[in-house]
Each structure stands twice: as structure tokens, then as C-alpha cells.
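Next up: a single chain in C-alpha cells, the form predicted on its own.
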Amino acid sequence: MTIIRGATTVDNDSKEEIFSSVKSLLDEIFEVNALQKEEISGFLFSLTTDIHSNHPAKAAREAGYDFAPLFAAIEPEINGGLERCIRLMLFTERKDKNVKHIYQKGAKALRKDISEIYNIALDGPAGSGKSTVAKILAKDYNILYLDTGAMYRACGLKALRLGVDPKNREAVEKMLPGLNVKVEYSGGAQHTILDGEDVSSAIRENAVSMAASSISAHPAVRIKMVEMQREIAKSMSCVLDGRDIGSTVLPDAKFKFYITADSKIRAMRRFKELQERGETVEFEKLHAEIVARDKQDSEREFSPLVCADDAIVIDTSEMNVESVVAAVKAVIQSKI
């Protein structure tokens, strides 16, 4: 069972206003979560003591939401609490926890973290752990994780398959009109689709990583990808990680972090990851590649790897994942 939460306020204590507010809240919850009647187990409302003219459960029944048990309770009075507020817990049979909670009108102040659109930008060099942290944050805050690197990796894979040198700007630009990259979300995960094929696993190969670094240096490629990323970020709260998210892609992001670590430590993390996947690679060679990639990413002419002026720097060299996530969350919670 999954619980979807919601809340709203009423402008005045009238039967019509309470009916309208309850209906609006339920309508949006059902619409954004694509809920079906048969998925609903029950509705549990609570209301503040300054609401008398109508009962939210009755209003819900009158609005057509009478296909599951409806309950309501009066909240105890709290000094300084939100006035004329109606809260809801909607019980569903869904197993997927990735649902959208809805807070309307004055109730948005109760949960700014989910009622306002905001973006978290995580930049840093390869192997610093930013992608792992981004995925955890997205899950914990129930917002989208947009794997921007996967888009560039798909471009790199396309070039390799066509025999195009990722460093050859002219050849890459000729390839772009035929490039068909899509991002789909199912099962709570992002899937990268290249020319109709799910390449989510293929783009993680080491050769593709190097190709992605080279191909992402071309302005034409970055312009195309940045446009896609900005459109997604405008429509919903999300976490993005990359090289230039806070400096170029989303310069107005509410939260910006620069995640870094010593190059040898980053190389060892990558070395262990590849070993677990059954790939054979020499550590020294891998370290040299990471150093070369750092140099290439930071020295490229267009949108280089850079720490935004207003980003919080976190060095993960001596930190485990849990510590990094806690440090990032502490900053976010202090500003929400």
C-alpha cells in the first residue's frame, strides 16, 4: 500500500469554498498520479477547528469521490498553526512509491520541498560520487533524477557505432541531424533510448565514457542537450549532475554543489566498479584516463567543468556515500 498526501486551505468558511477546495485537491492528485478508482482503499481527512460550514468527507462525496471509505477528524488547536486548513491521506493499492503529493494554496507553506519547483545541481569530475548522491537525493525527496551524462554518452555511443571520431567537430555536427536520443522513465528509473534502442547498459562501457567526454566538448552537441535539460527542469523539481549544471545549464538552480575527490581515489572507485561488472582494466591506465579526462573537461572551450561561484564544495575523498548525502541534505534543509 502507498499513501499519497495532500493539503489545501479555504479562503473562507463557506460550504461552497470548502467543496471547491476539496474537489480541486482531489482532482489534481488523481490527475498527476493517473489514479484509477479501483486503486483507492480510502480517504482520511483532517481539518482545523475554524472550519464548520462543510465536512471535507462530505464535500469529497458530493464531488464524486464516493467509491471508497471516507473519514475525517478535527485537528487539535496549535498556536501559530495554519488556519482553515484541510489535510488528506489517500490510501492506494499501488506498490510504486514514486507518487506525487499535492499541496495547494496556503498549504504550500507546509511542504515547500514538494510544493515548489526547485532544482539541485551537482557538478564535479568523473568518479567523485555525484551521480550516486544525485540518485539518492531524488529518491529521498521524491523528485526526478535527470541523468544528463547519459544523454552525452548516447551521443558518444552513436559516434562510435558510426565510426565517427568523437573529437572531430565537423564530423560530429554532420551526425547530429540523424541523432535520435530520448529519455523515458519507467519503474522509477531513467532509460536512455538511442534510435529506438534502450542503451542504458551499453552507454556505461569505459570506451563510451571517453567518447562522451570528447563529444560533449562540441558546442553544437551541448546546445542541443542543454535545451532538453532546461525544458525538463522548468516543468518539475529534479536533481541534475554533470560538469556545468550550476554554471551553464541551470545557473539559477536553488541548490548548487561541487562534488570532488582526489584523482587516485576516484580511479580506485571506478576500478572496483568495473571489476564488479567483470571488466578487466589496469589501475594505472584507468587513473591516467581520469586525469586526462579531468584536463579535457576543465580546459574545453565551451562550457568547461567548473565550480559555480555560489556552489557548496564537498570533498568526498575521506567520506562515504551516507556522509556526503547527509552533508548535502543539511544544506538543502536549511534553505527550504
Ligand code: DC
Given for the second form:
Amino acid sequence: MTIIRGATTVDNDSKEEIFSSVKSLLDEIFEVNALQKEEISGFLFSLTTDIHSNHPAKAAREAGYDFAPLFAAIEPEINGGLERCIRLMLFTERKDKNVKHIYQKGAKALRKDISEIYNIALDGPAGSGKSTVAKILAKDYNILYLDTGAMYRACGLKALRLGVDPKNREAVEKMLPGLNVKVEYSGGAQHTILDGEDVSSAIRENAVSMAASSISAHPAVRIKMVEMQREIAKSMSCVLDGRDIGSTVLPDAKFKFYITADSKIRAMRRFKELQERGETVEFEKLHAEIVARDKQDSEREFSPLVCADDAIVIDTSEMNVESVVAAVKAVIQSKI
Ligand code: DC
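Show the form predicted together with this ligand, please, the one above being the form predicted on its own.
Then the entire complex follows, led off by the chain already shown.
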């Protein structure tokens, strides 16, 4: 089940105004989420005590939303609360949590965090903990997580499979027209699709990391991937992790963080991650690879790994996941 939230205010306490406000709220929720009747389990409205002339549930029924149980309840009177406000929790059968919540008129002030499209950019070197934090933020804020590294990994994997040297610009450019990378979401997780095949697991192999770093240095590859990333970020709120999100992909992102850590600590995190996947890699070798990848990602000419001027830097070397998430959330709350 997924709940879609909505709220609106009514300009005056008349039957007509309540009808048109409730209808407009429901119409927008159904339209932007492309909702079908069959997906709806119930409507739960609440209203402030200064509304008397009609029930929102009755107005909804009159507006044609009569295909699932409707219920309305009075909200407690809270000092300083919004006047003549109607809120809605719409219970749906959707599995996908990436729904749009709608706040209209005076109610827009209530939940700017969920009613406006916003992006959180998390940049930083390999193993800094960006993806762990990004996944938690996406879950807690009920927004999409876009792992942009996975897209470059898919490009790297294709090159490896075709025997194309990921460093060879000409050969990579020849491969590009036949390269089809997509991201899909199911079960709350990103699935990276390469030429129709789900490669989400294959791209995590250690051999793919360096290929991804090398291939991502070519402008033609980046242009293709960045276009997709911008398209996704513009259509819904999301947290994106990568190397150039705050600097190049979304320079106007509302929230920007640069997550970093000591290279040995990052190598140890990757070491454990690979061990858990059943891959055995020597720690020293892994550390050397991470240092080489940092160098290659930061020194490439086109859109390198860089800390955007307005990004908040968090060094996670001595921090656990919970404290990094808390630090990021504190900044987000202070800016909302
Ligand atoms: O985050 P990751 O380890 O999955 O990324 C793999 C490689 O992809 C990384 O070494 C550099 C490249 N990359 C990039 O250039 N730009 C991004 N936004 C994300 C990743």
C-alpha cells in the first residue's frame, strides 16, 4: 500500500467552495499520479473546526470519487494552525512509493518538503558512504534514489564484454550508438538495465569499477548519461549520488553534499562489501585501485569529481552511518 497525501484550504465556508476545492485537489492527485479507480482503497479526509457547510467526503462523492470508502474527521484545534484547511490521506494499492503528493492554495505552506520537486546531490569519491546515505534518505523522504555510478558501470561493463578498451576514446565512441542504458525501479530498488538485461549485480564486480571510471572520462559518454539523469531529476524529487551532480548535472540542486573519507577507510568499506558478495580481493590492491580511481575521476578534463562551491562537506572517516544521515538531515531541515 502507498499513501498519497494532499491538502488544500477553502477561501470561504460555503458548499460550492468546499466542493470545488475538494474536486480540484482530487483531480490533480489523480492526474499527476495517473491513478485508476481500481487502485484506490479509501479516502480519509480531515478538516479544521472552522468548516461547517459541507463534508469533504460528501463533496468528493458529489465530484464522482465514489468508488472507494470515504471518511472525514475533525482535526484538533491547534494555535497558529492553518484556517479552513482540508487534508487528505489517499490509500492506494500502489507498490511504487514514488508518488506525488499535492498541496494546493494555502496548504502549500504545510509540506514544502513533499509537495515541491527538489533534488539532493551527494558527491564524493568511491567508498565514502554516499550510496548508503542516499538509500536511507530516499526511503525516509519517500523520494527516488538515482545511483548515477551504476549508469557508468553499465557502460564500463558493455565495453568489457565487447573487448573494447574503456580508455580508448575512439573505440568507445564507436560503441555508443549501440549502447542502451536504462534505470528502472521495482521493490523500492534501482535496477540498471543494459541492452535489455538487468545488470544490477554484474556491475558491482570489482573489475567493472575501474572500467566505469575510465569510460566515464569521455565527454560523449557523459553527455548521454547526464541527459538521462537531468530528465529523471526534473520529473520527481530524488537523491542522486555521483561525482559531478552538484557541480555539473544539477548545479541548481536545492541540497548539495560532498561526502568524503580517508582512502584507507574507504578501501576497507569496499573490501567488506566485496567480501560479503563472495569476491576475494587483496586489501592493498583494493586500496591502490581506489587511490588510482580517485586520481582518474578527479583529474579527468571533462566534468571531474569536484566539491561544488556551495556543497556541505562531510568527512565520514570517523562517523557511523546514523550520524552521517543525521548530519545531512539537519542541514536539509534547516533549509526547508
Ligand atoms: O560511485 P561508483 O563507484 O559506482 O562509480 C563508478 C565510476 O563511475 C566512478 O569511478 C566514476 C564514474 N562516475 C562519474 O564519473 N560520475 C558520476 N556521476 C558517477 C560515477
